[in-house]
Amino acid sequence: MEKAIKLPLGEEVISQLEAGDRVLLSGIVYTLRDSAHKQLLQLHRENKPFPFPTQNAVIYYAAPTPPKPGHPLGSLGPTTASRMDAYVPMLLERGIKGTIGKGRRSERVRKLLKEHKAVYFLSAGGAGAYLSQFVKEAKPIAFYELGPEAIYEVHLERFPALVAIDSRGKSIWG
């Protein structure tokens, strides 16, 4: 049975999630891919604000395809999360409490999630068209010049995911 989770993530919800839990995420997430991470890192180094609220926020490692008429966006499948591992310390320092992606994370990320009491949600790779049905609204909010890799604010409704690493550092991979 899935747990319905309202975003942004609060400490009480995070503390109740366990590795292996199936969840349905509803609320706002922000998409981030490689290029946008690099621009955020520059803002972080300059101690400048990010272009979205980070406290208790959730990041979705994805880049949407153009929308079909009448839809907020096209496909929105996860990308490989491990490519973003180097940026996790910066995100957690800024108050991010969850990430969504596909694939394993490094041991360092597992330890950082435990230290910052944050979680990693696993989503189905290769299912972007299916997953887009759980998107109710989407709009680019920063780094427009990056095209699909711009940062999007995405409103999810009952988006299926799995808790892959919980806030105690437990992982579905052992």
Second form
Amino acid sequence: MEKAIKLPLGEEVISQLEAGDRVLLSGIVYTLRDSAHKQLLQLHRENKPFPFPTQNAVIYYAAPTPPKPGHPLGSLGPTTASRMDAYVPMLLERGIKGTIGKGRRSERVRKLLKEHKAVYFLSAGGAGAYLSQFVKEAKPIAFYELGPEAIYEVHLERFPALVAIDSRGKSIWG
Amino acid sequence: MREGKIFVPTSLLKDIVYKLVREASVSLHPRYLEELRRRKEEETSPNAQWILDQLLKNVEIARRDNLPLCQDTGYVLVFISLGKGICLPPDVQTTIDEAVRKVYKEALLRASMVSHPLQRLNTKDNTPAVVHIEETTGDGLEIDVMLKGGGSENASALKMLSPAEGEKGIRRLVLQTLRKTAWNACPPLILGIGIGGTMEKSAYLAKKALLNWAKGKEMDDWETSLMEDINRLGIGPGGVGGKLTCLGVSIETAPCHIATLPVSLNVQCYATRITSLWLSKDEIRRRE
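Structure of the form predicted together with its partner chain (previous: the form predicted alone):
Expanding to the full complex; the earlier chain stays at the top.
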């Protein structure tokens, strides 16, 4: 059975999520990967606002292929989350409560998620065409010069994911 | 023009690369798909089945909607095998890059290349391609295109072992590496292993081993036992835990120095996108 989850992630919803739960995510997420993280870190150090609302927000580690006419995006599956591990403290300090990606995360990230009551969702790596079916709308909102690595605001509808690390620090990997 | 020589026209090379990239971007390699379908029942973990189910649906949707199988449409590798008397036009790299530029724009594929590994500015057209040219004793012209994603490439490794470490050392390297990296590399994987040659040649052999697997090379006992050991790591599809971590192992070897045992491991993710074309001398002649 899958739990339907509305984004952004409220405190109550987060506390109900357990490692191993399969969920269907609906609402806004922001795409973010290597280069855009670097630019956000610059803003973070200067105490400047991020180009999107961060409170209870969910980040999708991903970068799409270009859309066909009339479509929001092309393919959009997750990229490797552990490459972004070093930036997790920054995201959590800004109030972000969830990330979606593929693969495992460091022990440090697991502890940080527990400390900040946040979660890590895993989605099916490689299934970019399938997962794009759950994208209703999308538009780039910042760092346009990065091309596919720009930050996109993406409206998901019943996007399938797995709670891989929950807010109590429990993970599917034991 | 020397007798017996056939020259591949620039336009033909460009057309072939364009078509092979376009086809590869939306289709899972048939051998991978066949193995995935054949072996999916071995997987008993519900989370792993949930991943496998999505990976199979993904193949259908990519085909139906002509959408890239994976959003990481990779870097482009082109392997050219020249049979006896087949000659390439000048500016092979430029010609192939022109084809890549055109197809990435027209087929709406993602530009994933940066011009410098540290400055990291996107080239915006996915150039340059990586081109390997080999002379063979066969006939005609063979071109293979591989679109290779970054995640699985990051799970790869190269190590100069001591000759005394032998087969045991290679098995240890395989398991130590994949225990750390396979979670992130979109398993079920194919593992290409290059053994021997020089440092850089072993890496090339590992990639050729992947290509040879795609072309139907059967696994021998050693390859099969390595695959079984990898599957005992418990990493599973999508890294969620399970039995199907690896669908195939392919080894290529080459002579090496008395003091060395170079070993390269190249990981291929689920999104195995490899297309090939073979043209006879006559077919090339008609396009000259």
